[in-house]
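To begin, one chain is listed below as structure tokens, in the form predicted alone.
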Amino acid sequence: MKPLALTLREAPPQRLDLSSLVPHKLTGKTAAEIARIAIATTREPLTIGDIFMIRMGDPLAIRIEGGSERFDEVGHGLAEGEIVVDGDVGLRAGRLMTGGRLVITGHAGPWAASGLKGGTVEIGGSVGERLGGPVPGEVAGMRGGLVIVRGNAGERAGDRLRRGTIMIEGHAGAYAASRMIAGTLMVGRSVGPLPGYLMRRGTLLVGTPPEASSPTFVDCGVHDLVAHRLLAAHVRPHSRVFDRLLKAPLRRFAGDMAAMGKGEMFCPPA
């Protein structure tokens, strides 16, 4: 069956909360009913029909044709099905997902995959700061699921990561894996200053040796671990970048010794 298609009429005049565009909220509705759904905005009241032209199809397969950095909360609470956005999105894409798949062909703003518990988020471009991190008032970030970023990520990617896997094929900004509680963060290229800052547990994999790492990480030598080969098999369907990286010997650093010190950072030998 064809997907439920929403075609952007024109660039939105204000920020839009698109958290209502998920399968469990659209199932059983007609095109007219979907068009009348109100959108939370910053100024003038708008509906889905004001912003999008609607072509009916399977609500478990939603396609948003045309994106904008003003599209906030895309895929919020997604539990099943798939949402594909042809373009950019704004704040908190994929927040609190428990299942399903969110695909963004363009860029995403800050706090993408915040509070993710399950499912998959794939971003074709780059992403803003605090990927998978907690919003103000929360004590833990992502709690499960898989996030794949084909471009770069801003500062504090994986902040307070609790569980799950984040793969960033490009660069990441400062404080990658900051305050990590558990889980896995992989960065295919370089990271900014102080990766793993105050991480307690978990694994950080970096494709380039950090230039400004914390002195509270301890060099444990170069290892060729069986666990990495098993992990390579797991990530192979999603990323050739990390499949190749995990098959080679890697230098291990233990830390952050300023916290619990049970985390680990891996990178190619210098």
Contents of the next structure:
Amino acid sequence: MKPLALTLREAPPQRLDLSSLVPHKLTGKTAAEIARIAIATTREPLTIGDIFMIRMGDPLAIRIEGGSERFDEVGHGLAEGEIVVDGDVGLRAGRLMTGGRLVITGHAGPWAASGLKGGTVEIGGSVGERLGGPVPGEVAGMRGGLVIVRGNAGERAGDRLRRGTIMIEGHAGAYAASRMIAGTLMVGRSVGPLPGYLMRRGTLLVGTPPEASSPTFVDCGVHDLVAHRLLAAHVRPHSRVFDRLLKAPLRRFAGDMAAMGKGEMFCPPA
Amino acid sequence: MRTLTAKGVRIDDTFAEAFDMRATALLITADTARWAKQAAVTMTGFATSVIGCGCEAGIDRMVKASETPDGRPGVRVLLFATSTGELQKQLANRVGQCVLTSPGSACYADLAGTENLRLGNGLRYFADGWQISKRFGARHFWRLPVMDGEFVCEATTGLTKTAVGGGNLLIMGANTETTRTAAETAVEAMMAVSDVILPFPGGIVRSGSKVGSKYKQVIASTNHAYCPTLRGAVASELDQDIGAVLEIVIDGLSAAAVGNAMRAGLAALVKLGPKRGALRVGAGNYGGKLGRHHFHLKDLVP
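Alternative state: the form predicted in complex with its partner chain, after the form predicted alone:
And the full complex, kicking off with our chain again.
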């Protein structure tokens, strides 16, 4: 069956709350009913029909043709099915997803995959700060699922990550894996200052040795671990960037000793 | 009783009586096939019979490096017991003492079951707080720091309650040499069948037993009807031309697997023929009242 397609008519005049565009909220609705769904975030009313042309199809496969950094909350709470955005998105894409697959071909803003519980988020471009992280008031960030970022990530990627795997093929900003509780964050290229800042447990893997590492990460030597083979097998279907990195022995740093100190950072031996 | 002859080998019109058992499967890997096998052999040692060992265990097959979760050579091991509690106890003790201790080893679940047994979830405490939990997709592993690096162990493994233990063949030959050759040939063919183990030494048991004894403290005693040296003294099951008997016991994850193994063993015995191998093949049972599974030899002969 054909996907349910929404084609952007013109650049949106205000930020949009697109959290309604998920399969479980669209199933059983007609095109006219979908067109009437309110998506405004200001006092100016706005509906889906104002912004998008709708081509009806299977709501388990939603395709948004055209993107904007004003598209907020795309794929909020997605539980099953697939959403593909052919373009950029704004804040909190894929927040609180429990299943299914969200694909964004362009860039995503801050808090992408925030609080993710399950499913897969794939972002073709780069993401803003706090990838997978908690919003204010939440104790933990992402707690399951898989995130793939083909480009770069902003500061505090994987903030308070609790479970699940994040792959960033490019660079990550400062404080990658900050306050990490557990889980796995992988960065294909370099990271900014103080990676793993106050991480308690969990695994951070970086493609190049960090330039400014915290003194509270302690060198545990170079090791070739079986766990790296399992990790490589786990991520290989989604990204080939980490294959080469995980094949060779890696230097292990334990930290952050300023927090619990049960976490680890791996990087190629310099 | 004998009704069948296949290429000169006499096949008794009888059946093997087998029982429901609890079982699990593990995949043990290591840096080399030799060390994967060493861990598996050690873990499945002293596991010939539930009567005295608590469980029956053995190697199902060697697994190629390309087919294991960590890309290293592996060995698939099966463990059988009569209760879930005993299986859990044997699993924890054997993996803890024999696999965890073996250089470079890792241990994975290799059976999907409706219920789970604790594997790494129990062993993790060996790491004294330094254990690391890793969930990759649907699988959950524990990493335990050990003196040669890390021992990786899956958190749980599957349990099956529909496993079958006690399938068997009684191989009767003219003398010990031809009987042993016949048994070895059958073992080789049966080991190629997947999901089964032959728990006795090299797959063969020479001291088949009957239930009970003249001594009230002994629960199982020698199967005198099949002892060639007692042929004249007891109600023997042996013909004049039989000089030795060896038994092969089969445990499998399903009744079909046990049947397949017995079929493969019979085919190998018939192919070898009576001159070099077995003159006659029988099977052990308890009159059909104790075990739910009956494997009739006449249905399995090639």
